[in-house]
Structures are given as C-alpha cells and as structure tokens.
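In structure tokens, one chain follows: the form predicted alone.
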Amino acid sequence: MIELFQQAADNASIKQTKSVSRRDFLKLTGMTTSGFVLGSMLSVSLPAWAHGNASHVGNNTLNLFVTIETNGRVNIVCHRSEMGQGIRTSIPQIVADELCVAWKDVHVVQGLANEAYGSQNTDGSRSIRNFYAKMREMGATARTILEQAAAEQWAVPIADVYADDSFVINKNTKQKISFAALAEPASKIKPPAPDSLIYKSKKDFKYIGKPIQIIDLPDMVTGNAIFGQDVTLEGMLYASIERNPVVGSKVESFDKAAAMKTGGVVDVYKMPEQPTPVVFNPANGVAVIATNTWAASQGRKALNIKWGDSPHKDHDSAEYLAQLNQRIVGKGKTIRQGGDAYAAMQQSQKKIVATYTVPYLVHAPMEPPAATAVFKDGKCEVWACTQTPQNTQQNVAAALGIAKENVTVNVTLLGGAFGRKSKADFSIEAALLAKYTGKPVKVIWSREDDIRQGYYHSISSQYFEAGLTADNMVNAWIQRTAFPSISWTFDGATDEPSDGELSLGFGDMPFNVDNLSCETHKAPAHIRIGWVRSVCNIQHAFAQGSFVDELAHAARVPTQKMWHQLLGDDRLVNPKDQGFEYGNYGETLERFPIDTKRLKNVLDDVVTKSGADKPTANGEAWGISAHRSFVSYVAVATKVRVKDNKVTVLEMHSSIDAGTVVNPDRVRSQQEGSMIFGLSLAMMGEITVKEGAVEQSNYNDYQVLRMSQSPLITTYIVESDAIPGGVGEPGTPPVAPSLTNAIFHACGKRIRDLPVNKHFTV
C-alpha cells in the first residue's frame, strides 16, 4: 500500500485530467500560438475540435483528437466517461502506441459534450471495440506527419526516419528531433490518406496489451479526484428533492411554510410535472433549496406532501411475479424456431422442466447521482457524473427551452454507474433549479433517493423445457421469457420484450438442438425500467446456465460435458437462420460471429485452471457456467461451502476471451468487479414493490457484498488476435448460475428463484 501511494505521488505531476471548454482547450494546447493539432477528419472535412452544431455528422464517426505542444506535452482528448473502468487510460494507450510518444509526455483532457465526437455514450461495453481501429489510425497519422516534418527538415526521404519515445530519429545519422521541436512545422503538413498509413505489428506494441496504471489513480488515492458530488462553485445553493413514491402520482399539496422554518432553507419549489412517457424526465416532486446539504434534507422532511392517484398504485412485485410464473408455462409468441420442438418433446424419453425468476434490481453505485448547474444569459453549464454527456446536453436544453449549443456539459469522474448515470434526470433537475434561482445549484441524491427513485432492472420469469432421448441426448428445447420492457420507459405502451432485449442471451441461444422454440409472453411495466450492468443477460444467463446444469444432472454427466454436447461441433451460429432478427450488440455477425469454439474454450480454460473438475471436501462443491455477451466470451467457476444452512463462497475464477486486450490490468479489474457485482445480485439483490412504491431504502435492506463475504477471486485472459470485444459487462452474467449450481452440488438444493438469501444464510 505504501508503494502504491508513492507511485501515485511520483506520477501525480505527469497525469492530470481536466474538463475544459473549447476556449480553454485552445489555450491549454497552444493552438493560439504554435502547436500541432491532429483531428480525425470527418466526411465534410470538419476537424474534431469544431464546436457548435454538428448534427450532420454520423453518430458512428470517431472524432477524438491529438495536440502536441511546443513544450513537448501531448494532449489526448478522451470523449468517454471514466467510472473506474480505466477508459481515460486505455484510449490514450492506443493513440500513444501508434504515435510513438513517451508515456510520461501524455496528458489526458476530458472531452465535453459535443456531437462532433460521435457517440459519447459510455455504456454497452463498446468504448474500445468501437474505437480501437480509429484510435490507431489517429496515432499513426500523427506519427506520419511528424516523421514527414523531420524528413523535410533533414532533406531526406520519409523512409529514412522513424519515431520513438517522443523523438523522430534519422536512421542513417542517428540524429533526432523532439516532437516539441516538430510541433510547429508539422502543423503545416497535410494529413496522409488513411489507406497509406503503416501500422505497428503486435510484437512492436509498447503500450497496447500492457498493464499501464490508470491515470486517475494518483488523485483517487490522495483524495483529490473530483466526482459529481465534489463540485463546488462560488455562491452555490444545495437542493434536496422529495419525489413521488409511485410512478405517475402528482403533487396535490405540500407545506412550504413548514419547510421554510428550517434554518438555512432559502426556497421551496414544485418541480415541473413529469410527462408521459417518463423517459429521462425528472420525477414529480418538490425541491427544498438551502445554503447547505443538511438544511435542504431537513427542510424536505417537513414538506408533508400529499400525493395524487396513479394507475400503478396497486403494483405488488410478489403478486406480479406469481402472475408471470403462471403465464410462462403456456405457449407464447415464437421469436425463433427450428424443427418442431413440441412434436419432438412428445417423443422424448425424458422431459426436464424448470422455471427461473429474478427480482427487480437496482444499480446502487457507491456514488449516488449528483449534478451542479449554472444558468445565465440564456446559457447553461452543467457538471455531472454522467455516462452520456450528449444525451444530458440534449435533454437539459429541451427542459430549459434553449438550443443545445447553449448547454455545456462537463464530465466529472463517476463513482460507479452500472447504467444509472446514463439517464439525464438528475442533471435536468439541477438545470431547472439553476434557472429558477438564478444561482449555481447542486442537486444531491441521497442513498435512499437512489434506491427508491431509480431505473430498475426488470423483474422476470424464464421457463425452460428439454426432451432427452434414450441415450440422454437433447432433441427438443423450449424456452420462454417474460419481463417488463425498457421500451415502456420510452413509449409508455410496450408490454412485451423487444428484439433488442431478446438479443441479450435469449434469442441468440447457441446450442445445436434440432428442435427449438424460443417464445415470449407479455409483461406490462409499472416502475421505471432501465439498463443495469449486463441488462437482460442477467436473467437469461442465470436461467440458461442453471438449466444446462440440471440437464447434466438428469443425464448423469459432468456439467462441462453437457455444455460441449449442447454446443456441438465448432461452428458459427446465426439466429437469423431460424427467424430471429438478432441485434448482436450493434455489430455485424461477419465482424463478431457467435463462435461456439470460443465459448467452449473459455469454459475449458476456467475449469482446468481453477480445478473445478477436482474432488472437494464434504459440503463443498464447484459450479460452472459460461455466456457470450457484448461480443465477448466469459466462463465462471465458483466454489462454495454449505454448512448449517449457510452458504460461504470460497473461490471464484473467471476466464474471458475479449479478443485483443488493450490494458490487461483493467480487464482483470473489470472481471473482478463483475464477479463482486454478480455475487451481490445473486446472493442478496432484490427490490420489492408494494402499493406501487419501492420498499428498500439503503444498503441495510438492499445489500451489496461485504468484504467478509468476498471470496478469493482469480481471473484469466485468453490470448487472442481477434477484434476487441466488450469487457465491462460480460463478466457478470455467468456468476449467478455458477453460484447456484455450486450450491446444488454441495447440498442438493436447487435454487431457481434469486436471490440466494431467500433460501440460505449468506
């Protein structure tokens, strides 16, 4: 630990991160004097640093940029949000490697919300997979320009020079010129055509594939990191908002006078009514505005709000799940079909049936949402721990009735997010209150607010049925799913899963079964539904991974063997061949196929390295599962002890094939975090709803894993030259089934309804 702090202190002066406006950026990077700026050029030759309306720019166009100052500092702008995954290190790593810059010279600048960057949505485990190639292109382009500038200065062919460690070197004379000295002449050189660039070979990578320390670590370990909760502005007011406990209910009355009696409270404001559909609009409620957080929260307690009626006031999660379970056993709407599953099922020698359920879940990041805003002269500036700065910019502008060009969004560090901070509601609240008061306002969400007023992972029911032949081969497979759709949050009407949601571990079922039927059932929504880390893969992987284990037990074969049997020969799976419009996480199947060989490989890898196929002590056992999500492949092996009705998780191992890995340290960290996150959900995660309102309020009744419950965690990375896949989310889905399978093998009790603490002490 001492060494870690010393490293942080030593590097503190090298890696600084700052949110800047365009004007400040010009000053920061020396564009007003003499510096070289490389922007990824758009189809209309718009440089990436262009500010203003760029609505004509395609959303998938990469617009990151590089500047080299005359003092030698290389500024790399990161347009994605940092929430612990290390993206502000990984993206610069890629650029810096092809640029051949010394890492000590790299300076990372956080990008503001700007359409010119292309997508800034830091979700879906796609930052590296979407931008890896473009980042290499940017680095290689910058390097080539610098080499050209040096070649011209020496009057030699460009083939006679090469870049290395922030210098361009003459191959013949060994003379060298620094990037700093070349910055000005390089700025006058026209960028080369992308197809003329020469890239490094993998063996020459200096940063890509290396465990480089994250740039934000010095500030994090010294307490200097700025998260959304840390922003302070001169004259700032603080707001705490009492929001409706039931979606759709409106404020009928409140006691403003009582709240105003609290010392420090300066005003009370009824928030604008939330329209339908709810989308990212703030909930109905009343804001208490004060000179400090304590006063705002205390004044809020005195509001005595009377809430109106809501069509969702009778929603009861227990009754709702019981209804889903009754519905799920009947034939549903077929979304993918092969052969005749029902006829084959009738001819089977043995039939295995199971229903699996997952409750509502919430993100519960360590840092609840927070945003600060200033409104002046028709313009608004926001500081927020947001995953989606462009979405925040657009929604704030719409709420204020101003052009989005008049909204500046500064992205702070995020103290965890898991999808919650991709919603703009908390930033809109700050902007509305800043406009109302005419002063800077920070909206603080308490832990209770975050858990009771979130966007929740859907409650769900999954039905699985398989038919076995006399020799225990699976010849028929029926699977059904039912859960309220995220689409309801956006349209207020959808009452069945969308193809996009069904593409997450359900319609892309990879097994080689001749007779297959994948079906859905209706499930209307009653609370705000949103994406949570791994989204629908959570329930689908739990059901699928558990059912494979049940089939293995029925067939009296090891679970690993059953996986191999079901996956069949190495092949590429195309769900479209059986009628399902598979989304594949926004990627083509040609670029990112469903490859059963890679799925089998991670499973075999984790079993071999963990020893999950070896004998254990009495009351102890291993459980395994595997899953493809976000175009990556992960397998998890979990070892548990079950004694005196208590489950103790002893070990967890994971193996990931995410293609080319930029920073293995970050990949391992993400895998470790995924296992902790997945264990928290599987063992204790449950949101219950009574009379339309969430019953949980804090970590005491919505528990996350404690250190005493955390097992030994080991991660493995499969070496691969494949295109980079996702990393942040794929590690979570196989966790729950590996855990419950282990519990079954340890004590014989099969858990089909999460969380585990409903059945055992954990």
Contents of the next structure:
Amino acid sequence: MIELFQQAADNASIKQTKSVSRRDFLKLTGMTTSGFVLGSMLSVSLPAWAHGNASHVGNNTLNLFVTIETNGRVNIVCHRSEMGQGIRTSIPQIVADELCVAWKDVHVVQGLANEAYGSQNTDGSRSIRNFYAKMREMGATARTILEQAAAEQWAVPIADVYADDSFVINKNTKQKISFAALAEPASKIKPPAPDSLIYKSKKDFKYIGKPIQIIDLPDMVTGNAIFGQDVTLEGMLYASIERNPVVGSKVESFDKAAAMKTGGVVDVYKMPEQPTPVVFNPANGVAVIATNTWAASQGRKALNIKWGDSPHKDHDSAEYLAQLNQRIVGKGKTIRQGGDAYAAMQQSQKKIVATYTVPYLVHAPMEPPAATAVFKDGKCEVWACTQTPQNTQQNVAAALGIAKENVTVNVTLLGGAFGRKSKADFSIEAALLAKYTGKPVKVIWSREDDIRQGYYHSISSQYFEAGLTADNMVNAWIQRTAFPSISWTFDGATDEPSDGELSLGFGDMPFNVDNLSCETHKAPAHIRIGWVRSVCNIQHAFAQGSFVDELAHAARVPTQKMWHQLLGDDRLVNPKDQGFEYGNYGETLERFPIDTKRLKNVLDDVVTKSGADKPTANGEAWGISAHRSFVSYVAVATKVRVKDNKVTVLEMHSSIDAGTVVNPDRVRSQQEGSMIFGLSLAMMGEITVKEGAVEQSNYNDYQVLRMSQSPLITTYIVESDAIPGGVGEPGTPPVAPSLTNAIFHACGKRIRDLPVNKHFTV
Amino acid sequence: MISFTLNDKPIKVDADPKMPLLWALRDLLDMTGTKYGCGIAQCGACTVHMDGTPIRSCVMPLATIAGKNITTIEGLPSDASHPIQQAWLEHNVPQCGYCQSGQIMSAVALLESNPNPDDAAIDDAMQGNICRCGTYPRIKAAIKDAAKNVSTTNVDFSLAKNAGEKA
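Having seen the form predicted alone, the form predicted together with its partner chain:
Shown next: the complete complex, the earlier chain at its head.
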C-alpha cells in the first residue's frame, strides 16, 4: 500500500518489470573486452544516459545485477537502499549463492536510480519479499553461462560440469577453471531461458539462511562509511534553509542583508513557493548558502522571516484529539461488516468499551536528511540518503524542468530512515540550489528541521466495544478508527482514512466474531502526514492488542487464551468476504494468506520460550501481544517492573515468522531494533502542535530510548520454508500493547493514551 | 588561526573561533567520520576525545580546543584492530552505522578509564549516545567482550555469531 502512495505522488507510476527480447537483452548488457556482463532478464529498455554512466562499476558497460571482471572480482548490484536493515548484504547473498561465487570475490555496487531494476522504493518491508526469486534467477543465469563456457572449452556436455567457489569444475577430470578466466568466453554465450534454469535446493545453500556479516561493517567502525551528510564535492557550497513553521504559510519578507553580513555566507535565496497539495515539494522558505555548515546556520538566524497566514494556523493537537475522541464514540462509516454487531451487543451480558489514542510521531533518524547536487549543461546529478531514488529522479527533473533522463541519482548509505527518506523534498532543494548557484550544493537539515518539518505519523483515536455472553464468549465486536490520512499529503482533500491505511491492522482484523462492525470517522489533516515504520499498524495494533488484554481480564482468563478464543480454529481470513477491499501489502491472499495458525504459533512460541506464563516477583509482570503485518507474524512478550511510579522494562522477547529468512542475524537485529523503536514511541514518543506549528525541536524534547532504558532482548525466528515476508516493520506494532498490558498486570493501571510517560516516569 | 593536535598530527585551522569543532572537522578538514546528530550535545554522534576525555564536538568551540589533543574515529586503527572495533565486528553491532563513530569513541574512552565496567558503568558512560536503530544490546555485549579482551585477533569476517541471541 505504500507503493500506492508513491504512485499517487508520481506523475508517472514506477513501471512494472517486464521481460525483454534477447536482442534488447544483449544490447543493454553489452559485451566488453574486460569481461562479461550479465544483465537482468527483467529489464525494460535502458535509457541511453545510463550507458554512459557506468563509472560506478568500473570499466564495464552498465549492467543490471552481475558483472564478472577478468581479475576475478564479481560485482553484484544492490538496487535497494541501505538504511540499517542489511540489504546491501542480503541481496548479494541471494545472487551469490546461486552464482556459486566465493563470498570474498563479491563486490557490492550500489545501483543508481534506474527503472530497469524494477521498483527501488525501499519501503513497505518488501526488498526480499519482492526480489528473492528474481535475485536467485540472476545468480542462476550467470552461473549457467559460466558452466556453459567451461563445458565448451573442455568440449564436454554442460551436465558434466558444475560451479563452486568461483570456479567451474569438470566432474570427470576434476579440472578447474576460474570465473576470472571464463569472464571473456562467457560473454559470447547465449543466456539460457529463465524456465531452463536449475536452482539449488535448500540443503545446498551456502549464503542464504546464514548470518553473514554486513559488508559495510569495516567502514562503519573506522569512520569511512559515506552517508548523505558526508558527500563532499570540489568547490561545494553548504545550504541551510529556514522553512515555514505552519504548512501553507508563505514568506512575506526577510532580511537578506543581515544574513549576508554573517561571515562565510555567500548568498541568500528564497525557495520557490510550494504548490498545493504539498506532496514532496520543498516547504516555503529561505536558503542561506555559505562556505560551511556553521556559517549557513548562523546566517539563517539573521533572516528574521515574516510568515504569512495559513488555513492550518489554528491547529492544536490536544484540542484536535479531544474532538476525535468525541466523534469516535458515535457510529461511523462501515467498512467491514459481519452479522449485526449492534443487535448482538444488546443481547450481551457484559459490554467492554475502550478508547485508545496515539499522538503524532516523527521518524527522527540519527542522520537528518541531506542531499548534494550539481547542475551542469542542463543535467543534474544528485547524491542523497534516499529510500526512493527513482521517485527522487522524477521529482528533481520536474522541479528543474528537465527530462528525467538528465537526472542521475546516487544513493549513499542512509543513517536511519524509517520512512522519512522516502520523500524527495530535500533532494529537490539541493537540485534547485545547485541550479541557482551553478555550483555543487549540499543541503544540510538540522535536527530541528527534521523534527519540525517531518511527514508525521498521524494522530489517532480508536474505539473498541465488545459484548460477552454469560459464559464469557465474545458475540459482538465494534471497532472504529479516525486519523488524518496520508492521502491528504498527496491530494490536499482526503479527510478520512483510506482503504490502504485501513489495510494496516484494522480492516484485516483476524478474529472469528460472528457479529462485527469496522467503522471509520472523518479527520481532516493540518500537518504533513507520512508513513513511519509500520505506519497505521502502530495505532491499530496498540488498540487491538490492548483490547484483547482487557477482554481477557474481564473474562478472567489468561491473555494468551483470549487470543486463541478470538482467533478460533486454524483458518485463512479473507476480509473481502465481509466487504472490505483489503490491500494485503500488495500481495494476493493466495500467496500470502492471513493464517490464524501462524499468528497463534508465534504467540505460543514467545510465551513458552520467554516464560511469560510463569509467576513473577511482586511489582513485576509480563504483557503479551501479537500482530500480522507486512505478511509476517510477530508476537512480543514484555516484562516490566513498576515501582515508585517508575516503569522499568526488564526483558523483551519476540518471535517472528517471516517465512524463508535470508540473513538470520539481520532478522535478529531488525527485531532488536523494532523492540527499541516500539518502546521509544510507546514510552515517550509525542509530537504536539500548537497554533499550527510543531512544538518539539530536538532530542531534548522529542526523546527516544537510551541505553539505560533498553532491556534484555531475545529473538526467536520460526523455521519456515514459506515465501519470504517482511522483516523491517512487523516487529514494531505489537510492542506498545505488550508494554501497556505488562504495566496493567504489574500495577493495575491501564494506559489507553500513549505515551506512557504521561502517567509514569520511564 | 587555531592550533591543536589532531590524531597525533599538529594542525592549524583558520576559522571563526566560535565554530564548533564538529564543523571544522567535517567541512574544513574533510574528516566526515565524526557525525552531526543534534548540535546540542544530546545524541553523542559527534563524540571525539579531547586529551583522552570524550567530548561532544558539536558544542565545543574551536577557541576552547587550542593546544589540545583531539582524537577522532579516524585516529583509531584503520585496520579496525582496536579491541573495541574488533568487538564491534564480532557482534555485528551496527545497523545503519551512523551513530557508531560516536558510540565507539565513547566506548574506547570508557575502557581506558575503567577496564572492567559493569552494566551500570556502561549505561552511565553510554547514556549520552543515542542509537535510533536500537543496537544498544549489542553495544553493551561488545563492550563487555572487549573488556575481557577475548577473540580480538583473527576475526572471521565471513560469518557473524548469532549476536543478540542469549546463550
């Protein structure tokens, strides 16, 4: 569903991958004297500019995924952005395994923005999910060509040879020939048809499923890793931009002369007015351009900008949430229905009602956004910590009024992203300033810019109501949600949750309740809304996971038992049967069903392994929750101590079923990170808005978890041969409810309005 | 002109004495290993050593470092042979990696002042370094391993241990 938003934002949607003819394939892969280049069978025609822009893979013509050089180096392209999930290691792992190359020979090349790769939008927890099969095909194709080349040299059938560890070996004679020596002859071999490829079986995997160290690790421990903030070009200028505190307000006046007087400042430039809807267009503001970052930031302080009016100037998040909470108790617009929840509710013996709220949140990655651009002879080159190089390319081209083919986008390492760096705004700023100055310009966002100029996780209210029968069975269920929609950012009009957002843990609720009503309410937007790690699953899983715990308490059964009762027998849930157009993260329900068995399994797994069903010391307690998102299943058990009004998180355990796992160590690290990300937002995450402007500014008032607040974390990965699911996001949603449930069981206080630090010291 | 010692080499910088060391390192000296994260000494991404003590370079004006010894991440062994770097490799600590220069500089300073830190001492020393990816458990484990000085040679780069998993 994230890709739907992307497409809404693009003038042209990202093209689907297609097969190409053999002639096109040869044309775009190229054959060079330095070795053989294997292109992708999935590519569409490659733009002409790309051929001339291959310097990043050495002397070879640009290829798509695999290049073998005569010195034995094997270049494997990673076309997805690295932001801490380990994708620059995992993608090459898949290719290298089928290719049968020694890992030491692998050199990872970061792909430029290029439609030929298919989607490069690194979001929605889908890099492995969408590309696992294709990457195996790329590796197997290359290996087969190398085997064919060796077989021809020895004049034996291809069945008599096999590849291993960067060599092709003759089964009968045990003769070996290296990939390096085969590079040139292989370049003359006709690529095999994809359906003729022979793949490894799981038992023969050398890299897939192994905890290979991340390839950027040596650079990261020596200070050599290059992030967006680190790009340095000859003669480069540095820009810092003062942007409107309230969405829609315009620059009325500013003191250019005062800013110019600051030492090191070389120019001041009023940014073009931001059109409506805001989309990814840079905010209204004034850029100060200087010889270094410090000078630019000092000059900015002298600007004294007078801001114009905005229709959003009265937005007050506290008042707004109170309004949502009032609205949410009334009947809303039904988006999914089964039986008659209202009639059944009347017949219930006991009725449980609760409203849950989550505030605005911001990503706050450690590296604030940054982009560097150079504009010359009608062409622009950008270096940015972007999750979406293709979208950046399109947006920069549109902003500069040049063809997309004339924009090159280089992807640096991303110092965290969590969804913020999906937006092209900072890259567009750099491109505009590069064009204006005629020099390379790096736009540095300050932490304050990052906190105040975000695309925020939406503020929300959730209402849950259930009716219990005399024997404590749930016979009626009403759930409602209201929050400003991400769609508003793209159309300036949407004032209610979209089906895409409701597909994130709301319309896909998996419980087996005969009488069900899922409803929404209107909620107009007043600040830019975007996607933050796991998106609307955050508020929906918090409400659902808390409510199950409340029902368990009312029914006097363990929470685990209530989950089993609600999920019912093992079955596949189809929300479409009850009228909801479920998105399922862009996948079909045939490939990725909603499988209650897998959800129950992770819950039972984490409870058993953590000991969450065992007695605890006084003042200590466990809380549990589970959630399916990004087609994976995660359950979390959290143990807290509540003493003297202070909450201490002692342990967190999570169990994840993400199907086939490529790099179990990076799955573990993502789970560890998801626990801490989820704890940060649940314990202390809150953006507030007054008079239309965000009140927080930096890590002092938008706090995130620190080491002393970080618990022991243990991860369990369910062994599975299922198709790979998402990993980066599904760990986050069950964290908040597991925490607040634990707090309730430790001290009896039920927290329904996040964050926890409104009620306890953390 | 401000003179100081940077990674054991004498250096002179011609800049506004109020400019924080961070920006002199990054923009004037092209040493980008030290990172910007907050600018107000809240996150620790910019941590360097001044005469062996960890400081936040984002709030340290150049004027105050005249004559001092400054060590940055680039001052650690470029072959990653320092026990802290080795422990970081062994535990596959980083995710995005952005905060890790600062984390490593804080950890190196900790072990120099306290060769055997307990959990509380580690929490205390590392409290000023934020990691948004959530590498805290591995950082803590890596510091303890470095303190024990175990397995600091011949690290196998090919396969990581199952870091983060309890024994």
